[in-house]
Amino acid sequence: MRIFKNSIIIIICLFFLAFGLSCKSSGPEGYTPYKIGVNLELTGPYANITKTLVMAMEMEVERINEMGGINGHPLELVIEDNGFDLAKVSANMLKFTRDKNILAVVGPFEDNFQATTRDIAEKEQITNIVVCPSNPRVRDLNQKYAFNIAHSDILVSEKLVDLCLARGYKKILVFPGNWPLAMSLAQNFKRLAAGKRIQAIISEETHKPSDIDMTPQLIKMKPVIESENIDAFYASTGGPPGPIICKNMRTLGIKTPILGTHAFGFGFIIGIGGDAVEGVEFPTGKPVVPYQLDENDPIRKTIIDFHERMLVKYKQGAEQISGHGYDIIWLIHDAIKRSKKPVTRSDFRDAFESTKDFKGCTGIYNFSPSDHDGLTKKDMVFVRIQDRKFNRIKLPEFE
């Protein structure tokens, strides 16, 4: 009889233990995760870039959760590879919008895909955090739910004009990529340069993000470089085409100084380009040169801390794209902290838009209803690749 009673007690205890565990797995309100969708090209021509971005984001999410999450809630990334395919980009975005626990969506990376996700975001009323500056025609729509993390094409172009002024360049040949952002960078550079009496000649030759050899186009441009007495060559591009262009130029014996976009501030650029990218100069984000920032720079400490943690965890330091990863996660953290409780998509969007003086890696962000870019030209530095390293160029007159 005693054995029977003991058995009953054990069964009852096990029941309540199982019941308690099941309740905890579904979670009280304090344990429900804040979910963020991530819609990126983890395969395809931008795989190296997007994987670095995800590494940085995951590291910061892990740090937040180790600190107790946000108001007791863990932060969770729901990551989907869109395979550099517009159909998958759209499918991923729609999937995220249907999951009402997802507060916002990060990505995609490719400029040509962003118009689609931004449009879906507006219709479904969910925040879309755009990793790279998007098509200027889309940006000019001033959409309510889209926010940009990187420096805009206007800021990059203004900073590049400053670099040309500092170097005394008067005539620049521009080799643009044939996608909206690269074309916008080329056109804005030409327009802004003209205002400073610098002639920018945009070549009719273009390239795609998937091109692995631009020798044919460069052969056609070589006579222009020689006959027009070109002072510098501007590779208006992003991703692997940048260092490939440099290698092709040097193989052809073209020794003209090369200028790049902010997208030259990625670690793999030096890895692919090797000696060919030596001497390339460009404006870019501050995470590219953490220890070379001024001692009184308000974001120097943030960048160095992030850089050193990246080195410990991944054996690679901070750069332009990983810096965006840091900024995305901590901007999300900041917005959720300031949102009404319980946090809704609408409240999150409003909090994100009211971000003020947020010290990230890429710069100090200030969003508003009329400004979803958040950064200024002061958030950029000039960089030269030398001895296979990124080296800051100090040009006091244009800082």
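These numbers were taken from a predicted model, which means no experiment stands behind them. The term rigid core refers to the most C-alpha atoms you can superpose between the two forms while keeping them within 1.5 Å. Numbering follows the first chain given and starts at 1. First, how it differs from the form predicted in complex with its partner chain.
- Here Ser322 does not count as shifted, since its C-alpha moves by less than 2 Å between these two forms after the core is aligned.
- In the core-superposed comparison between these two forms, the C-alpha atom of Lys378 has shifted by less than 2 angstroms.
- Annotation: Cα of Glu76 displaced by less than 2 Å between these two forms, core superposition.
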Given for the second form:
Amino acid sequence: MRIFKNSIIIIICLFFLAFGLSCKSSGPEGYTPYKIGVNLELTGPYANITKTLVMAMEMEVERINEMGGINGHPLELVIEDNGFDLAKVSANMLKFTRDKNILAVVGPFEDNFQATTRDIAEKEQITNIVVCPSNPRVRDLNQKYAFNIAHSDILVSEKLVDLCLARGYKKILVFPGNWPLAMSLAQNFKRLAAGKRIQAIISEETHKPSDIDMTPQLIKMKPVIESENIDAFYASTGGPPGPIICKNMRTLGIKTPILGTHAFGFGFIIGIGGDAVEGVEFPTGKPVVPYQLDENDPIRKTIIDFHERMLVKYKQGAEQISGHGYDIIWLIHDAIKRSKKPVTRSDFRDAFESTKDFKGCTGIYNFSPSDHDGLTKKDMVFVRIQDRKFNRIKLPEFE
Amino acid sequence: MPFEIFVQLAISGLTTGAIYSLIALGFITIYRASNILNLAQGEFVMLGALCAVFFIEKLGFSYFPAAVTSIFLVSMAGLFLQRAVIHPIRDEPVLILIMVTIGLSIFMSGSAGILFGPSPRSLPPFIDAPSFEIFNSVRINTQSFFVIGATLLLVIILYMVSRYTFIGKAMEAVSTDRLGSDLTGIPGNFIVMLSFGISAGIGAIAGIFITPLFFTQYNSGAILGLKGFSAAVIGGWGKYSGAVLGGLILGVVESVSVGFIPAGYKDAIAFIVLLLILYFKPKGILGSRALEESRK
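Write the structure block of the form predicted in complex with its partner chain for the protein whose form predicted on its own appears above.
Okay, now the whole complex, with that chain kicking things off.
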């Protein structure tokens, strides 16, 4: 009886072993997926942004796979939530680096977290694709494995200086947020503006991303605006503080024109700001105004096509963040296609770095060993909020 | 600091302070009936605002019906959460109940994120009037009057209810001596549940009044709750008048401090004031009978 029982167990084990092996070798070698790790803050303060990013990436991966994958290989995203926690960010990154099937890692979003993953990426030699890096100290490291998918703070500042030149502003008061991106935008703007004989005064007053009322700071800045004959007020910020600053300024009767960052190019800014954000001007990504782009704009077709597919699938059109999602997936697709076969992490990195004239939603990417940002200020447009809509403005000689 | 700037800062602080007071009133209402510190109070504020936004934007309600429906629904949510979560563990130590309210707060903000989406939202002002000027160059937002008015009206109503109505006295009795109140026939469980409903309703009112000035997001409850709690402690824990006074002091100190130091230290100043007041007046400015009794 015992022999019979043991035989049954052995047969069952052999069956499962054989089944397991057959599963592993069921498809041809060419169908193993190309895996990309995604290490994002899916919960926490950036949940809104990262959700949009993932939605866009998933839609594009689905599309690529429906089209037959990349040379027959499906593309697969391995998504991990880092919960806005540095320990989890590092753990996810290490987990991805140890999985030899992962070709590259996307994320995280938060600037301080990026410094950590970029460092791990250098040591483990895996490509780390990040969105909106802004920490100048990290950028100056010129890391080999980190690539940026967004307009850098320097590009935004360059474009904003152009806006000031076009409008004839000579003296700007800057009200910066106290986080790295907002500070970096303010400092870069001041530096670049000085080169064009525009005086930018960065206020000692700052604000936090969680501030719900900036009236006290603005009350203190109001006499400066009046006594220094300030031509325009630059809200170097992102997220809800942007429209709140506009509301507070208008309540205090400050009528100075307001300039914003590219982060003003999101629908909720108009929702919160209402009438107070009318007239705010800022440089931003092209997905903010898809149908207002020139007919001959090289990326107009890409953006409109993506915008319409987003509307069908998610009932929300394209914007800057989802545009970054599109760019990430199709840049990966492009790099894998050009990479040596079989694709290794090192070959993928080299192919990614040699990306040339890639038409994405954010702009035309040209990476090189000395440029891992890939975009130029031509990839941005000027926008003015008018009648509760984003309206593209064309400024001769500057666009 | 010039006088106009001081007055402008103080007035701005009064508005912010009135907001803190409104939230503090919700804390006190539950505490007076059940001795529970409900750390999910800020979430009722967020929920009230987001429900109103939903009714106006998605269901096409006009402002007033949207506000009333939202206050009613959030009050019901308060009743339900007390019955479903707090009631079954009512005999556990108060510390456990407080920990449970932290869990409730996380649950509510997460659920709001799923239900209403993570984007920040705002409501239009109650009346479409711009800000106006007083004292030569001091400007006030019209909505600020509604916030300050609502705070004063609510504190008067809550005071009258607690002093002159059966429900108010029953709430006081249940929190003071549960056994004694049970023996006199007061339905203790119902009274505690009711206090959660009223407190949730106050939170929703606060949310609807303040959102036109600022914005609300699924995760904005925590910071509002923290400031409201600080206000209640500064004024005198357990007192409606203390909640209002504490809120106004906190708001004005925060705002006026910006006149002397960079705004980055605004929160630090608020909490230094809290520490100083608690050092010299440990039971808050107006004193706290609740704290005195708990130390006996």
